[in-house]
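Starting off, we have a lone chain in the form predicted alone, written out as structure tokens.
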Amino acid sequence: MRNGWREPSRLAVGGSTLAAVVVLWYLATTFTQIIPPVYFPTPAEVLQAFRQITVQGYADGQLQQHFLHSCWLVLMGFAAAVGLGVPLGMLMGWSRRAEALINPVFLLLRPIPPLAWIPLAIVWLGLGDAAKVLVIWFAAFVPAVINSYAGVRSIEPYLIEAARSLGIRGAMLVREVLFPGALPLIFTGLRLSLQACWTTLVAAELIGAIVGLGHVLYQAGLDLFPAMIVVGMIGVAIAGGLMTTALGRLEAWSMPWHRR
């Protein structure tokens, strides 16, 4: 129980307030028309479009292959951020020489918006994967070594203190005082890093890419079809709030001690 709200309880407020969204929108562009379906297409136009792309297939490939082919690479570009992202917020949280040493560069890059590196990642790469996982890496690096240097100056010195009186320090120290004490801002940075990681693909995949929810949608965009829109939409949705939740279930068993 969280807040009073049992898990089944949060699920059907959930499921409610979706079902409601789903009849909101099939009043508003089939029953009543107040959105025309040039502008907006019907909850029907989305479903023939869902089995279109899932069936026959659409940009060339089906909705399977977009969306685990997204995932994919989004997973890869996560990972290598936090892999890198997470220790050096970490070392610059504890360290002020690494911190001297470091973060002037690291000011000057993290103004630049991912989407600014996609031509240099071209001309570096190519238009393969490759490209958009730089990008993707950049974009979920810059929140992942904010929150891990926040997490770490966040935990109060006296901490610090009783642990060196006790003999702890080296890397026994990072493990059992500072990597758990900066724990809760590192997820909040991870969760950051994996909405920026799918912003980022979804802009990435409109150049180039033979296959994508982000192809998807930028092919649908040149055919006018609205409704492969939506679907390539929901796929997004529907991918990130996986990964989301995954995570969310990663934070809970990596910290027992915050549930509640």
Given for the second form:
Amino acid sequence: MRNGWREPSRLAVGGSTLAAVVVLWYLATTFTQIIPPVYFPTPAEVLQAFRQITVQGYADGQLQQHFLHSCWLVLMGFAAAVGLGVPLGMLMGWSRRAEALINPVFLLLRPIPPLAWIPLAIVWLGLGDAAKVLVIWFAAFVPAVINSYAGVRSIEPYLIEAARSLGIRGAMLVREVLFPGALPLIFTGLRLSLQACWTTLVAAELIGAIVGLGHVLYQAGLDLFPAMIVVGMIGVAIAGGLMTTALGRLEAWSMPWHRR
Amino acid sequence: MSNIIFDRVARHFRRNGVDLAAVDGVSFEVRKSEFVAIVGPSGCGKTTCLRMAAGLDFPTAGSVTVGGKPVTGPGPDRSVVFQQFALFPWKTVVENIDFGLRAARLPLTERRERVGRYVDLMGLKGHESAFPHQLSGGMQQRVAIARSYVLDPDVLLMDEPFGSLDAQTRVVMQEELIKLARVSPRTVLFITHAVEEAVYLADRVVVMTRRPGRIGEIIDVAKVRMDEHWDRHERVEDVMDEASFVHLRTHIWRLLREQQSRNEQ
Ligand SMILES: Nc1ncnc2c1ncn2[C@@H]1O[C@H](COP(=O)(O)OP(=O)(O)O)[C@@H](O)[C@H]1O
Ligand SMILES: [Mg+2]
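Next up, the form predicted together with the partner chain, please; the one we just looked at was the form predicted alone.
Entire complex below, previous chain first.
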């Protein structure tokens, strides 16, 4: 069903919607000028800005550099958050004692929006990459922990009892029962984490950065250069979209049993 | 092979600060390679008894021993078939059946041989690499039964294994279980609320009373089955047509009904 005729037709619908938006954009800004170019750039201007940033560069780098740098930071922060958050969340889900120990810290940290950590991160680590990775890590960490915790808790108790009476213990229990059982919710957490990563990264780069898509946005704002702002926004959208798609692929691939 | 002895077993739960006796003073034995079924109204403590034999729950008073040793937890000598099948959704049919063998660190060749045998016996050929959700309920329960038998346990504990199957599938599974019990006899504690199922499958039927669960009566079916040659029939319905079968069934029905009315008064 999913790979039959539905997939191409969905692509076609998506493509035509996108094309329609571009046409409307052209009509509104260039043809009729309902939206004055001071507020929103025309497609031609955006194309021009795109050419400028890819060839000559803008805000101390070419688009590729900004794009890859931002992706790299998100990946680092995300990986660190997942690598630490998923095991911690699973441990809390499994052991009441671990939960009792760690949960109070979480109750304290959870209401603090990740963006509120940016100033402290800058004070600690300056305007470089380390501060950004720290903030991204923090943004992704909380959803990763909470959903892994919920994932382990969502496993039917009779499945764990079945495992115990089959003699499954230790690493085998974690790897082959708890982890796959928690996986659907773990992925929910990862999707939330990834979104939070991008939000936080752009915010952190807006405040201060040397390269990165957020830095492009910041510079273009200072220069009153709407076309470049739009290029930066499209860059963020594409980077976020690519990573979300990759995560979706990974999810489908790692849970062949999971019917949706 | 091992026997199971329940000796003056009681299990109390605390619920909202109130003490609730789920089972009280239960004593009976499942002898070596005997098939014993417990019947009783829902909530009378059947599952609680089985869980105590499985080592998933423990008595408040009295003792449960398997093969002469008190039960201290789950063990490879006992395996459990749950009403909800309890298959691992992320494992294929073969992986589910093989799981306990891997945990026991059996060599690959032996695992292959044993899994293959039970795939054949339970009619699972062709479904080896299916995931549980791709199978019907009856097929899923075959996998669960295979997963228990393949471990070659001394004792099998089954908690309403056919309870969620439709009537036709249920009958087929009952026949399969009888066949399996003949091929490889085991000590079986089988829980059901279906009286016919109990009489058809069991050597003895333990009738439990409404809460707190106690033993009402123990009925020797094996003797009647032998004397009346039920085994000459291949099909459930032919056995159920025997006058001796109807007689036993009605007797157990009456026992359960009496409790019901006593309870309502
Ligand atoms: N973990 C538990 N906590 C509190 N009460 C329980 C628990 N398990 C079972 N009970 C109670 O014990 C009684 C017997 O339950 P159970 O053994 O499941 O009955 P059956 O299997 O015969 O339907 C029921 O009243 C049930 O509510
Ligand atoms: Mg029950």
